[in-house]
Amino acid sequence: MKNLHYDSLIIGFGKGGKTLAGRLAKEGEKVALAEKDSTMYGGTCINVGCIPSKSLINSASKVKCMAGREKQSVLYSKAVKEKRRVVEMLRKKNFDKLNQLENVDIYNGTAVFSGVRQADIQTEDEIYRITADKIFINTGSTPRIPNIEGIENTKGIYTSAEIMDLDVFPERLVIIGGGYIGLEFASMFASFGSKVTVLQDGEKFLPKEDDDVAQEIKSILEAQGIEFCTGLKIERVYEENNRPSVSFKLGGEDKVINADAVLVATGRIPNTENLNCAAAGVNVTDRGVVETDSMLRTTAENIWALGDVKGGLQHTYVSLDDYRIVASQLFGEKVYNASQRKNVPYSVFLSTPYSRVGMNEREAISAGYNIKVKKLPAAAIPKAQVLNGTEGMLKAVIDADNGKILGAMLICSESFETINVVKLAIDMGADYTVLRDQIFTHPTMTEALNDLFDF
C-alpha cells in the first residue's frame, strides 16, 4: 500500500467533480481524481446518458427519411456505431483535458472511505492510501433495479445504460417504467421501427405534469404505436423460447407479455453502497444519499457532496452548478448556494419534444397564486409547419396579480431550446408582456412565445 496526501481528493469523473478538479488544479492545488470505471472518464451524462441517448434519437429522428434505402436493423446498427464514436470521442477528449494537468493525477480504481479525509483507492495493481485536506463526493447514480421476481438473472433484461450498446435490434420491446427516461426510450425506439410496450404500476401517466399536458404527450406516443398499461403489479420476468417474458396483473387478470428485449427504467439511486461513508463520518440516508446542506457540506468537515450522489435532480447541468456552489466558497467573493438555485427547466427528448420550467397550472393554484392560463396548439406555429412538426401544444401559467411568469410547458418541435428564454425571463423577473412584445426572428419556434404570452 502507498501513503499519499493531496490538497484534495475528488472521487467521481463527473460533471461537477471533473470541472472542480481542473479548477482547484488551476488554483495550484495538487488534486486526486479517482474513477473506478475507464468507460466513465466525463460522468454518466456523456457515457450512458444524455449524450449517447440523443445520439441515438437524432438518428431515430431520421428513420422515415431513408425508409426504403435501407432495413431498420441496418439504420439501427449504423446508429449504434454513430453512438459509440460520439461518446468515445468525448470520453477521451474529457480524459484528456484533465491528464495534461500537472496537478492532476487521475486513479483508474475503487476508491472507499477508510478513516476521516482518507480513502483507500484500489487498482489492478497498487492499493493507495490517500488522505486529503478537502474530499469531494461525485460518484454519481445507477438504476434503480426493482425486486421482481427473475430480473437479476433473465436474460434479455437491459438497463438504460445497457440496451444502448445493445448490437441487434428489438423488434418487440417491453419497458418497465413510465417515468421520462422509459419514454425517451419508448419513443426512440418506437421511430426505429420497434414495437414497444410500456408497462406502469402507477394508475396515473406522468402524475406531476398537468392532466392536459400528459394527455397530450400520450397521445402523441400513442400515435407513434406505443402501447401502455397502467396500474399493474408485475409478478415475474422469466426466459421463454430465448426470449425475455414478462407476467404481470392487471384488473385482477394475469397477463403475459414476450419480448427481443426488456428495458428496466424505474429510476436512479446514488452510488454510495460500497463507498463506506461512515469510515469518514459522512451521513446517509437509508436511500443511499449523501445528507448535505445548502453549501453541499456533508456531516464531516472539508468533506462536500456534487451531483446525483447528493439526491435532488439528476441532471447534468444541476451537477455543474453544484461546482459553482463548492467554487464559490472555495474561491469567490459571493457565496452562492442550493436555496438561491431557481428555476431549473428540463427537457424530454420524445419524437415530439416536451420541456418545462417553473410552477404548472395545478402547482401554482395549490400554492394560491391567481393565475391566467394560455394555451397555443403547435400548428399555429409557423415554424412547425415548416419543419412538419405540427404536433402538441405550448402551455404558459402567469400570475394575474403582478403579470409574473410562473411557469410554461412546451409540447413541440425545438422546445428544448426555446424553454431556455423563458428560464431567463423568469429568472429575471420579467413581466409577461416582455417576452409578449420581444421580437424574434422568423421563422423560429422561440417567436411562439409573442403569441403564447398574448394574454
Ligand SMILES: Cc1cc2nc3c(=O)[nH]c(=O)nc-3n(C[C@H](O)[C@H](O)[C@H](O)COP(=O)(O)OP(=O)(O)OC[C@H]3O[C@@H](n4cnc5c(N)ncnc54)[C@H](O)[C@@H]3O)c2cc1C
The other form holds:
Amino acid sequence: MKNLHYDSLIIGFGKGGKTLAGRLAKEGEKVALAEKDSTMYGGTCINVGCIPSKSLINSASKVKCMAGREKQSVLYSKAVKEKRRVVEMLRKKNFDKLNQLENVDIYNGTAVFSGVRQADIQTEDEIYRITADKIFINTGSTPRIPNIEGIENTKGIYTSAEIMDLDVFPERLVIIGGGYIGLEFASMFASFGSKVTVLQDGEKFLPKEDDDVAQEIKSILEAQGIEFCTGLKIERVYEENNRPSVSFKLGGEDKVINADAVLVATGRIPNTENLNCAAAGVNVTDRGVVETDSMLRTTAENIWALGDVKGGLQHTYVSLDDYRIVASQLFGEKVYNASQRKNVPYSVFLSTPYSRVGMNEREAISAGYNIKVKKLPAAAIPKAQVLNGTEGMLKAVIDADNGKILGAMLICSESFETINVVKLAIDMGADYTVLRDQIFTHPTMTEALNDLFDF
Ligand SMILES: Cc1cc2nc3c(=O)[nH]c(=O)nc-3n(C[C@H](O)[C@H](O)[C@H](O)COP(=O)(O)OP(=O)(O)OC[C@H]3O[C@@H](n4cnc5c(N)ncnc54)[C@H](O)[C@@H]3O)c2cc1C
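Now show the form predicted in complex with the named molecule, given that the preceding structure was the form predicted alone.
Once more the chain from above appears, this time first in line as the rest of the complex follows.
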C-alpha cells in the first residue's frame, strides 16, 4: 500500500468533479481524481448518458423517410458506430484535458473511505491510501434494477447504458418504466423502426406534468406507433426461444409480451453502496443519498458532494452548477448556494421534444397564484411548417396579478433551445410582455414566444 497526501481528492470523474479538478489545479492545488472505470472518463453524461443517447436520437431522426427492415438495421448499425466514435473521442478529450495538468493525478481505481478525509483507491496493481485536506464525492448514480423475478439472469434485458451498445437492431422492444429516460428510448427506437411497448405500473402517464401536456406527449408518441400499457404489475421476465418475455397482470388478466430486447428504465440510485461513507463521518440517507446542506457540505468537515449522488434533480447541468457552489466557497464570494438556484429547465429529447421550465398550471394553482394560461398549437409556428414538424403545443402560465412569468411547457421542434430563453426571462423577473414584444430572428421556433405570451 502506498500512502500519499493531496490538497484535494475527487472521487468520480463526473461533470462537477472534473470541472472542479481543473479549477483546483489552476489555483495551484495538488489534486487526486479517482475513477473506477476507464471506460467512464468524463462520467455518465459523456459515456452512457446524454451524449450517446442524443447521438443515437439524432441518427434516428434521419431514418424517418427510409422504410424496409434491411435499411433500418443498417442505419441502426451505422448509428451505433457513430455513437461509439463520438463517445470515444469525447472520453479521450476529457481524460487528456486533466491528465495533461501537472498537478492532477488520475487514478483508475475504486475509492473507498477508510477514515476521516482518507480513502483507499484500489487500482489494478496497487492500493493507494490517500489523505486529503478536502474531499469531493462525485460518484454519480446507477440504474435501479427493480425486484422482478428473472430480471438479473434473463438474456436480452438491458439497462440504458447496455442497450446503447446493442449491435443487433431490436425489431420488438419492451421498455419497463414510462419515465423521461424510458420515453426518450421509446421514441428513439420507434424512429429507427422498432415496435415499442412501454410498460408502466402507475396509472397516470407523466404524473408530474399537467394532464393536457401529458396527453399531448402521449398522443404524439402513440402516433409514432408506441404502445403504452399502464397500471399493470410485472410478474416475471424469462427467456423463451432465445428471446426475453415479460409476463404481467393487467386488470386481473395475465398477459405476456415477447421482445427482442427489454429495456429496464425504472430510475437511478446514488453510487454510495460500496463507498463506506460512515468511515469518513459522511451521512447517507436510507435511499443512499449523501446528505448535504445548501453549500453541498456533507456531515463531515471539508467533504462535499456534487451531482447525482447528493439526490435531487439528475442533470449534467445541475452537477456543473454544484461545481459553481463549491467553487464559490473555495475561491469566490462564498455566497452562492443551492437555495439561490433559480429555475432549472429540463428537456426530454423525444421525436417532438418536450421542454419545461418553472411551474405548470396545476402547481401554480396549488401554490395559490391567480393565473392566466395561454396555449398555442405548434402548427401555428411558421418554422414548424418549414421543419415539417407541426405536432405539439406550447403552454405558458403567468401571474395574473403582476404579469410575471411562472412557467412554460413547450412540446415542439427545437424546444430544447427555446426553453432557455424563457428560463432567462423568468430568472430575471421579466414581465410576460418582454417575451411578447421581443424581436427574435425569423423563421425560428423561438419567435413563437411572441404569440405564446400575447395574453
Ligand atoms: C440515458 C441517460 C440520458 C441522460 N440524458 C441527459 C441529458 O440529455 N441531459 C442531462 O443534463 N442529463 C442527462 N442525463 C443525466 C446525466 O447524465 C447525469 O445527471 C450526470 O451525468 C451526473 O453527473 P455526476 O456529476 O453526478 O456524475 P457521473 O457523471 O455519473 O460520474 C460519476 C463517476 O464516478 C465513478 N465512480 C462511482 N463510484 C466510484 C468510486 N467508488 N470510486 C471511483 N469512481 C467512482 C463512476 O464510474 C462515474 O464515472 C442522462 C442520464 C442517462 C442515464
